[in-house]
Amino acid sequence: MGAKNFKYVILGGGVSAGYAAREFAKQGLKPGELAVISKEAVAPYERPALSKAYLFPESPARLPGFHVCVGSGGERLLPDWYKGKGIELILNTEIVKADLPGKTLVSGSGESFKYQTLVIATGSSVIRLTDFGVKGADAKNIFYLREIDDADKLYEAIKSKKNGKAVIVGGGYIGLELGAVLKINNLDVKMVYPEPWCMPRLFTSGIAAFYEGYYQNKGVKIIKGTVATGFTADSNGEVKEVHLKDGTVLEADIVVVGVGGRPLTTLFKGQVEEEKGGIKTDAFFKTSVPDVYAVGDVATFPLKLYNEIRRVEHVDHARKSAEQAVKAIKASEEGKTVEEYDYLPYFYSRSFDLSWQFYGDNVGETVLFGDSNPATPKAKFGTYWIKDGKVIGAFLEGGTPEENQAIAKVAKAQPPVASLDQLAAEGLSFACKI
């Protein structure tokens, strides 16, 4: 079987994957110059919806709805918007091997990609409880959430499971987007994790204190300093109930794992230099190998604004890290510069009635601002990160698209701050008049 040409090859089929496809034909391409290879078996869509609106009980978000460019407000990327900028769209493929010496990919089938450039989009996998060898945690009903396939599997279950009895691992993006939504289908739900508050890599104690209040008004119970260290299932194999070290037994009809995620670069060890877990890249998202680029979770990038080299997990980097890559791709062709990637780091999150953004770095001290009481409808607070005499991060609860814009300005420009007690006074006010 003869290896198959192309000029450029975008390996991956997430976020990042469609926005790259998209700046390539932006920036011109012959048809057939470009194949985007992906395991999954549609055409790359906004992940962020899989946690969200796809699991609602009511009109749930279904694809062609959410393919990329949606997320970000541009035009949807259906398989024919490939088919008609001449973009070979490889499903159901997943690569097993890859030379990049000699610029080869191999799949599972055994067929061979050849490129001039490649553009790695591989994403992140989910860790898995069976990784660690926790007993029983291979039952039916314990799902993890990465991608359509399994999306689809825990729609069922909610499904099946009517008012069931739903236990979540993980207190952080997954625990919290999926206790919300689970609780929307009625089910009862627990939600149980290790450390002291949720979201501890991002959240102050101040700022986890509203969302658990909030949780726990709407029913959720939240076991707190304790993990799952088994399982035990049916004469079925589904599972019924989750054992915690702290001695609990807790019944469950569904489970649902977020622990977090690892890059995907095994294809690439011992190829190309990494750090931090991910693929060292440029500022322009080369990598140690030349004309192989690497974007969003596997890229460890400088980060400009703070003069370090950090890996990002989120989508909005996903989707800019891949057009400032073809960007660099299509300029260093025609012997031009673009400009050095310079990220303002954002996160964001919406459940329930809630909705938060966060821009910026989350060291040094802070100031809570507003009003951060879970009974209260509407409510309205933020918090300030301050370190070195500035402001270099902020987050904010509730906002208006005006009033979010402004703490990602503040937390871009870094204003110096006189004393926290005004800062605390002033509250949404300060970041506004920046």
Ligand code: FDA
Contents of the next structure:
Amino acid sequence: MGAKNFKYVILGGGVSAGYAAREFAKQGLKPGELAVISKEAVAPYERPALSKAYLFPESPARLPGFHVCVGSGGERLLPDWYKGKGIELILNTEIVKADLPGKTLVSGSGESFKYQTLVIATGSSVIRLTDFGVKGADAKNIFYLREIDDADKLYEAIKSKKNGKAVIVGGGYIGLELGAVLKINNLDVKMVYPEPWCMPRLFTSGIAAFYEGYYQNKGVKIIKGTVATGFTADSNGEVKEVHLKDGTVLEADIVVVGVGGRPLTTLFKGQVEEEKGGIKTDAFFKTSVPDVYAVGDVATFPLKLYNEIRRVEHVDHARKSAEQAVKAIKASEEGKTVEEYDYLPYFYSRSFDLSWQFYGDNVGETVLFGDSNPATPKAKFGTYWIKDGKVIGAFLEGGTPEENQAIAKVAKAQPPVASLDQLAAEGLSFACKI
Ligand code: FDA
Ligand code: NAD
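Output the structure of the form predicted together with dihydroflavine-adenine dinucleotide (FDA); the preceding block shows the form predicted alone.
Below: every chain and molecule of the assembly, starting with the one above.
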């Protein structure tokens, strides 16, 4: 079988891939020049929907409703859009071998693809409990959530285990978003995580206390400071019990595990420089290998604002890094350059009727402001992070679009603060006047 040849190949069909394809089209593309190769069966979509509206009991979100680039207010790229631009969308195709010096990719069914320029956009895969030998972790109805197929299986289980018992393992993004959506589906939900509070990689204890209180008020039971050490299944192989390290046994019809992700870099091991678990890039997402770029979750890039090398596993960066890489590729073809990537970290989450945004960096001292009582209807509160006398990060629950813009501005401007007490007293109005 002869190899298919393309000028550009985007490897991966997720968020970055979709935004990169749009940028290629914007910058000028001839039919047949670009291929997007994805192991998924569908065109690129906004992955965040999977842990939220995709699992709603009433009118759940379904494709084509959330194909990229709708998540950032753009037009949806339906499969016909790729066709119309002469972009080959090669779906259901997993690349199992990458030969970077030979500029060739090989699929599981033995097809070869040659490229002049490669954009690696393989994203992350989930960490599984079977990876560290948790007993019984391969039982049926233990779910992970990364791709639309995973979400479909979970959705079916939610329907078939009506009013059943669910245990969520992990207190990060997946844990909190899935804990809420399973509760909305009227399951009896228990969450288990090892840390003293949820989402410790971002939340302070003060922020976490609000969400834990809110979830408990909704009827979610939270078990902290312990981990799942084993599962038992019934004669059909379906999970029935979750055994915790502290000796507790929880009944379960459905288990959802969210214990972190791992960037998908294995195809390129030994062929490209890596750092901090990702593929090392410059400010244009160029890797150590000529004509090879890496974007989204897999890229470890210079975060100019903090003069540090970082990897970011969030959708805003997936979109922006993809656009930056394509602009840089196109500019370099004309002997030009683009400005360095100057990213302000932005993360968000939504669950129940809550919605928060965070901008900047979460290091240094913190100040909690506003009403963080979980019993207050439509509570609005936030936190500033202060380092070297300057505000460098800001979190806000329940903000209006204008207020969210204000905390973004404050995180970027890094204004000095005279006193933490005064900052706490001023609260959101401090950000609004910047
Ligand atoms: P992404 O995972 O989107 O895409 C990778 C693609 O590559 C997939 O299509 C995959 O199948 C494909 N692929 C991988 N290896 C391949 C191979 N060998 N051959 C072929 N194809 C291959 N962030 C946020 O800021 N707010 C939010 O609310 C959420 N919510 C959220 C929910 C859920 C359920 C998840 C899993 C993640 C989020 N995120 C998020 C994180 C965000 O979705 C994530 O950072 C981006 O999707 C990353 O985009 P990428 O394009 O890098 O990877
Ligand atoms: P995470 O890193 O956010 O959270 C992992 C959590 O797993 C930890 O906080 C800890 O509580 C828990 N944990 C670790 N080991 C454990 C163990 N042995 N037993 C029980 N708990 C354990 O990862 P995630 O929630 O799995 O999310 C996966 C990926 O999806 C991440 O890249 C994340 O950024 C992304 N995502 C993002 C959003 C968002 O930005 N709103 C939403 C969903 C998913």
